[in-house]
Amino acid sequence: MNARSHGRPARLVTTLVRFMADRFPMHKLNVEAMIQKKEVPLHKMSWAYYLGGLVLFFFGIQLITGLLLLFYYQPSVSDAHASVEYLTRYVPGGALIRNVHAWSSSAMILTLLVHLITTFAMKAFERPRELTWISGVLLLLITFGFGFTGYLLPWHQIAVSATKIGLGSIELLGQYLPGSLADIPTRVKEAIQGEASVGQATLSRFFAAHVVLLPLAAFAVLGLHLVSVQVHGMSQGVDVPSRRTERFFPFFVLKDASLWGVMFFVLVALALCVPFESFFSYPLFEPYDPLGSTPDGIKPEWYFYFVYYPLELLPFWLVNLLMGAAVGVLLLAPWIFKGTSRKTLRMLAAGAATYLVVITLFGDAIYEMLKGGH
């Protein structure tokens, strides 16, 4: 090997150790650089920097109330459903609790998205804010993996039903892969799945990753979001920087703190006058019964729409590929969007919101309309 082929891993070290040298510098990393004389910007996209708090308020509600659903449910396939049920029905305040715990999760993930949403059309991904924008992103995915991992644990019809198509999805990418790789997803799926079919052991993996692994991931990555967003503080999100700041304590603190608690009253008034599981019809939350037929109606959560329609409307493969290069284009924004104006981010971010809208709204009246035809 000749002195340049001996220099390159050098250089990659040595670019690396600057690259996070500038994004974790040592000396903000203080209480004092990081709370004490920390300044947010005053502008008229300021409102999007409580967002980040309220997923994180919101998280700390799932936390809360999972704990405690933890002292009833019983996560086998012949005791999970009653458990639900009499935590719901006779156990003081079991409902509340639940429905708080179900209500929340929706919360969050809303506000994650708009969060995500706000924060590309405020290029608040730019140097030296990419491992931000990255662990957001993961975030985001973490907590997908939360919806998909909990929805099957009260073993009802709708969940063991739902999660049986999303299993098998995974099974279906095998055909579109050459030789030995088309063995690839159907191993995946039974890793998942842990037997033949949906059961004990499907029932066990995902109440493990529901409550252990997705929890430690999302804390590992949550941990470096924080310290990134603390240590570069708020990017100032328009073209023209803004003069007029705030102190990050106490001023911003106390009307963060005063949303949380604006949005707790109304969480726990929504979970107290609007069951949850309301929008469903009754047929779908009987326990599960693999001798029996589907009913109808199987359908994923709300959050999951913008996949679950195309997937009924358009090609398989061509739904995969277009998600998997949204999450690529995602991971990859700080450097794929550097030299992109916030007025196109806007835009782009614009169009992804009246996706995610109408498809979740309207995307059952869309199918209707063009299953009807053809």
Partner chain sequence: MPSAFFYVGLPYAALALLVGGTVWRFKRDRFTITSLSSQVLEARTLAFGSLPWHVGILVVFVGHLIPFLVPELWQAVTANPAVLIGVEIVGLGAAVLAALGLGVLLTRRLLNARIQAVTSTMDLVILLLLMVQVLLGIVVAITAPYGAAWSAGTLMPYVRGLFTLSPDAALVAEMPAVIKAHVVLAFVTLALVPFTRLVHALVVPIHYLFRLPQRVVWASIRRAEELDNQPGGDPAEGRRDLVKGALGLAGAGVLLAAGVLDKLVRFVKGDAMSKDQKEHHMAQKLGRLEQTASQRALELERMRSETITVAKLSELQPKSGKYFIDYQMRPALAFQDEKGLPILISAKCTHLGCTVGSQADDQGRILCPCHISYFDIKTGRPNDGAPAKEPLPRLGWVIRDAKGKVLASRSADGTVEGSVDPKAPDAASYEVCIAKKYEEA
Given for the second form:
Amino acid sequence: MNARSHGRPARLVTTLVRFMADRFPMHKLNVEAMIQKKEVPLHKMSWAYYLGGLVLFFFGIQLITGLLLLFYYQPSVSDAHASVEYLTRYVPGGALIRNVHAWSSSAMILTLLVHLITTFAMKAFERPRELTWISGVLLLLITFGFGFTGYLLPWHQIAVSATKIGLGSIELLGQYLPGSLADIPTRVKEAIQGEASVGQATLSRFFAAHVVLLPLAAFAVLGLHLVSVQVHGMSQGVDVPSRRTERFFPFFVLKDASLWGVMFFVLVALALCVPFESFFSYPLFEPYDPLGSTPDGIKPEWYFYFVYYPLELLPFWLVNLLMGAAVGVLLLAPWIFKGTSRKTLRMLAAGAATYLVVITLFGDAIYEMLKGGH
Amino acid sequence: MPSAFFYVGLPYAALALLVGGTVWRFKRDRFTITSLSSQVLEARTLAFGSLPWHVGILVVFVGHLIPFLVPELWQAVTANPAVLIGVEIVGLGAAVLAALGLGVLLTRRLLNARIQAVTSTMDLVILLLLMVQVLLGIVVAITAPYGAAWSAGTLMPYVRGLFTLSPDAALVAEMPAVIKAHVVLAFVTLALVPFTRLVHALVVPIHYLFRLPQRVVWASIRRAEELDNQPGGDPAEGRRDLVKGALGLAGAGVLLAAGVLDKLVRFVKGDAMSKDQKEHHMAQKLGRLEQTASQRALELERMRSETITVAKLSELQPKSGKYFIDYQMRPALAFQDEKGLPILISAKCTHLGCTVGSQADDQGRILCPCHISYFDIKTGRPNDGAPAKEPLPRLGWVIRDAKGKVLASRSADGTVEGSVDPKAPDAASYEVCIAKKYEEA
Amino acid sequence: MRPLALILLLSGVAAPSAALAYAEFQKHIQATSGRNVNCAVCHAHGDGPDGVKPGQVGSLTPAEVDRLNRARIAFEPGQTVDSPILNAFGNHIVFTVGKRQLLALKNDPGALAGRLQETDLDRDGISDGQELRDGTHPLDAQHGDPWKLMKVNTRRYGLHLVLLAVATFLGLYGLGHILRWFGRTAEAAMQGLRDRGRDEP
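The form predicted together with the partner chain, contrasted with the form predicted alone above:
Expanding to the full complex; the earlier chain stays at the top.
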């Protein structure tokens, strides 16, 4: 039996094996390659090499503080809010840990977005790093999942109402589907929330997702991401390969660790001095009352503004189309932008960054300007 | 009076010996004011002994010195429990480190033949003495913790009294035996300083850590060349980095560990509530449970009953709606129209499900605050350009009198049957109900 | 959020009729602070005192009604009251100002804050009067003007922050040196490995 007798399928298998071998040269996972020989290019974008590590740091902080919050949190509609209040008010250090968790979540998403944009601008998704890139995009989605599910857990007005709105937008998709398909989004929404409206079943599901499902998914994808980063090393990052490099160990590692140290200081100082909830009106943090009216000012966290404000301003189908396209382009970037120069990529990335910054900082003002007349 | 001897006589004798003895030694041979180095004879275990010992004992020494120099400041700082615990951890850690280092040094003196050759009796005596003293200190720290706090009223005034020539032995006489032993041994050690290698402590070369490295080698060109060609450069340079690095990391580690542990231990231990707070909190939790219970009761009622009372007809108002819960457990509002009949309308916004406000404006519209949609309460229709496109559904109702007789009803499709006379004598008892048969599927 | 709150006020729906008794204060706070507030600043229930929910008049037991009536006649300042429809801050206002002046202040709602400068019920470092002006909750230490809280807390946790900064600095210093040492040592070890490899085959 030789390969030829199998024809096409055999060739497919060979291609796949080669593909995987290129993406996972596991023989490079040794001391020599990782400590002795690994080099980090030095150029004007070198700072971006630290971002991934920083996201990992914030993720670690989230794990630790999240575990500690679990000591006191009670995921039931009657107790969730009271347990969070108890933790913040009466448990020594509870407020600090909760604030670190909140600040760190925001910091993690911010760093992750910058990491994504710079990685794109540096064309670090180029062969053989396609899987690294895709796993990174998946991690971004998982992180947004963390944000969305975690927002509900304190079970206060803004938490439940924002979740209702978020899940409600799934349902709206139904109007664009023909015939009996139109029911599907509603079914999906009810499957996610577990009952006819957001209630105990939703809380239990979001809790399970936030503390078990998503962390497990994150570990798996993160493992893949880190291994591929290790075996492929740092990407060159600029069109003309830099001749100056820096030893990964100990110099890069040292700077990385120092950055983590400084960030730890900043994080704890922020959490100690500025409670995360002090930016919002307090009626939003009263326990959710299923029979009362919804207070105004219901909004998702700032990191969802880039989709929230377009949803408020543009036709629903258009926003969905754009977001779907964006995720598609992100996932397929290694193939779509195969031949694009880094200069063009940098401009695209700058455009995306400008959009994110403007909509996040000025979204409210733009919204008032366009819709304030009501 | 043994206490007068131990706590007044001995200290002054020890101080006299320290000063006199040092002067005597300096006069006799000033170059012996040092600690005879044995590094050339044996370097490896020396590093593992000398380094921890010196780091540990210096920290402990400073810890004993500061409260004596600036007692008020020290008391103010250690009044904070976190700091006190930190001081306790740092002190105990340093003492253990010192004891371990000293143990290594002692073993080395006793077991290594080359070192034995240069070891004097006094060396062994002082090493053993220090060992006992450090161990006593550790025992004190464990049996009488928070020394930083309790020493403020006892040992500090005693030591200060010695220097202001008004010693008070009574301050020490009543203390536990270990503490007394620790104090007495301290003075004995002090007295021995000029006659042992400890004298080098009086001439600490602080600049050593920061001066350029000097290498001590056998006078041999071959050995020097070997060192130069050694991979990784000069090992002395490396060791200096190791020492500085270890010091920095140890400092950071101790501080961080103290801070994090302090927070963590108290976090895990749980609340520190007063009786009032406990009561208030428990009442609040009970309230929330009752709220959940009442909601469950509503749900059950909606499963079981064919009709459910919303309000008395006379309670309903044209502008100010009354919230109630419909058969699907969604919020709804009850108003009164101009004919005195009820208007029952869903309050779940058709856009994204927020609960619509209960106060109608002058045009008879209610507002969903989430995305600003105005709904007409008569038709349920949203205003033009509102994010909500679908009207709020009107609900059917039934009006019953006190005996349960149905006077009027409105089905979900809007057909009204029967009529109500608001001026009837029993009109005040008329009830507005929702009925299961009128609920939309 | 500010314009939204204003819209709601103009359309008259932000304040449920129940709470209209003291809506002047609510309106004033929202207009000056730009933050949305509800009746829970002073009342036990966010929708105000009228209704049948916990903390509202309709839910009271006879004993609580008794307490309510005693609070309602506390016309002069200095009387400790424990009204079941008020929270600790509401009771504190009645104690400090008295019912009579409180009713008079409806015409000048901004002046109430000035009367509450001396106390800080949640001990977050911002006086109750200032919290009223800022539209933040006077009973929640986690809630306050972020900038003011930062200034207060930086002073309050100064020692922690300094210790943390020292730890960070020491850590960076130590890390720098230890890694340099480790780099050297590892290099030496690698060199040793290579030398052995050269000799053996």
